[in-house]
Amino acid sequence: MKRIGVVTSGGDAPGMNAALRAIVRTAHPTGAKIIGFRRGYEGLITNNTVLLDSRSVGGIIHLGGTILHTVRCPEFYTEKGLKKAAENLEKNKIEGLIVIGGNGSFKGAYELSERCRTAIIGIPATIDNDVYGTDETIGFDTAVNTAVTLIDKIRDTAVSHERIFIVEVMGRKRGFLALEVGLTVGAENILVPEIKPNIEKVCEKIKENAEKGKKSNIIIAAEGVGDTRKIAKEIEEKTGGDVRLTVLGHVQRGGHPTARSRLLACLFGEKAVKMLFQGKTKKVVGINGNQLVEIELKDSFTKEKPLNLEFLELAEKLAI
């Protein structure tokens, strides 16, 4: 295999550029090429390229976000996008492409693969840790340390002035990062999208700790478990206490990738890599345990990655 194409696509993720550099230095000692293109599957259809090698992935390791750059592309998602980007990698000559991101990245990434000869293999990289196959997700533990750092300095407030905060973080369809952040910053409550939201028991529960004396409560919100405004309206006149609401926002997505993350994107860069060598294609690479794993690229759009509610009990019983 002489040339490889790698493109970022979707949301960023801390430790895409980790990624880069793993699957570029992995490759050099082949002597084979590798081509970036950028601005995600945009840069498939505009054949927007760089050539990366071992010196211009140097110093990113510890990079958020990626250098090769990311936007949403309906485009490649019609037919005429994904034909376009099949006879870019004709023309450049792609014999393998790695793609890194997430669900809807490896959706776009099957499509094509249906359209061209050239070998595909995926890396997951999303904050949301929702790919199938693999228990965690390059940036995902970034992602939840970022969090955490933020909502132990809301605990300071929210303990100073005896309030209910309710802070959102993401996750529109699901809920892995409420729950891992609300269980390890011992929130009080923690609502994801899988299960509809049962305000009276939260209202009760704050009742509850309000007569054991506890007067403060942080309750975690995925984004897509509605509108928190509302939630927070409803929680403040049911139980007469004052509640605030923080939204995290995109500051979830940014930083330096954590030790965890940076592991991540090495491991998968490396095994990418080898797997193109292998001959192998429409495959996402994973961890399970300890493992690196190979998951069927379909399978990771079109099954769902169960969420371990065992955490919510957890949490619940350590909440006290």
Given for the second form:
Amino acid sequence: MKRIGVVTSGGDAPGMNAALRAIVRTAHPTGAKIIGFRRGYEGLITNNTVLLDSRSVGGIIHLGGTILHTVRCPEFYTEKGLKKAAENLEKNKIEGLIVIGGNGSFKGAYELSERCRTAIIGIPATIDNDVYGTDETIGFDTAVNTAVTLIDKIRDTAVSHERIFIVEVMGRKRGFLALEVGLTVGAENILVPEIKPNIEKVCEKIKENAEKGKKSNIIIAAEGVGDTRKIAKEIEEKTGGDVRLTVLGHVQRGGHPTARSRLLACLFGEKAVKMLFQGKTKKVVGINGNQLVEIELKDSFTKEKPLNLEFLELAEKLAI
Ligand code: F6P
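Next, report the structure of the form predicted together with ligand F6P; the form predicted on its own has already been given.
In what comes next, the whole complex appears, and the chain from above leads the way.
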């Protein structure tokens, strides 16, 4: 394997840079050249490349975002876009391509793998943690910690003003981020898309809490549950409480990766390079417990990762 391509795709996730560093530096002793494609899949279509050496990935392990940049690229998912990307892989003599991204990127990677001779390995990096087959994705732990830090501050205001706060967190269509954030901030309620929100039940709990002397409430809502403004309004009407909505938005996606996100990035980066040298393709790196695992690329985006509903039950038990 003499020429390895690497691309960061989809939404940026803290730890993508640490993964790039791990790829470049574990491939370095083999003599393989690492070619970065800039601006996600768009760079594969436009042939926007940069040669990465050990020095060019220096001083980035602690940086959020991605030095290769990333864009959402609908053109890539067309026959024309995929053909162009496959041609550019041939032109650059790329024998193996590592895609760092989420399940949308892996769908694209699979389509591309069906149209080219290049071996393709995925590294899961998304704050949503919604990639099938891996307990965790790069960036998830950072996003959880960022949200927790911010919501702890919101709690101060909620308590002082005896208010009800709805805090909307990201997660696309899934509730992994909301669930882990909700449990670890001690939220009174957690709304996830996997379970139809029961606003009546939420309001009952708020009233019961008030009777017990608990005057403030934090409700964590995953963005996938729907219009949180409507939910906030409904709760205000039904409880007569002083309700505020905070949408955390993109502050959850940036910032320095936590040690955990960096560790995953180092492990996944090395493993992906090893897999290419072992002649593997159409696989995604993952972690189960403390074991690194290999996931079928197709499974990574077609199969649904289950949400741990025991976390939800525990959060309910603890928020009394
Ligand atoms: O996939 C990461 C993510 O941040 C999701 O949680 C969110 O739904 C989406 O990306 C937002 O995408 P964009 O930054 O393109 O608006």
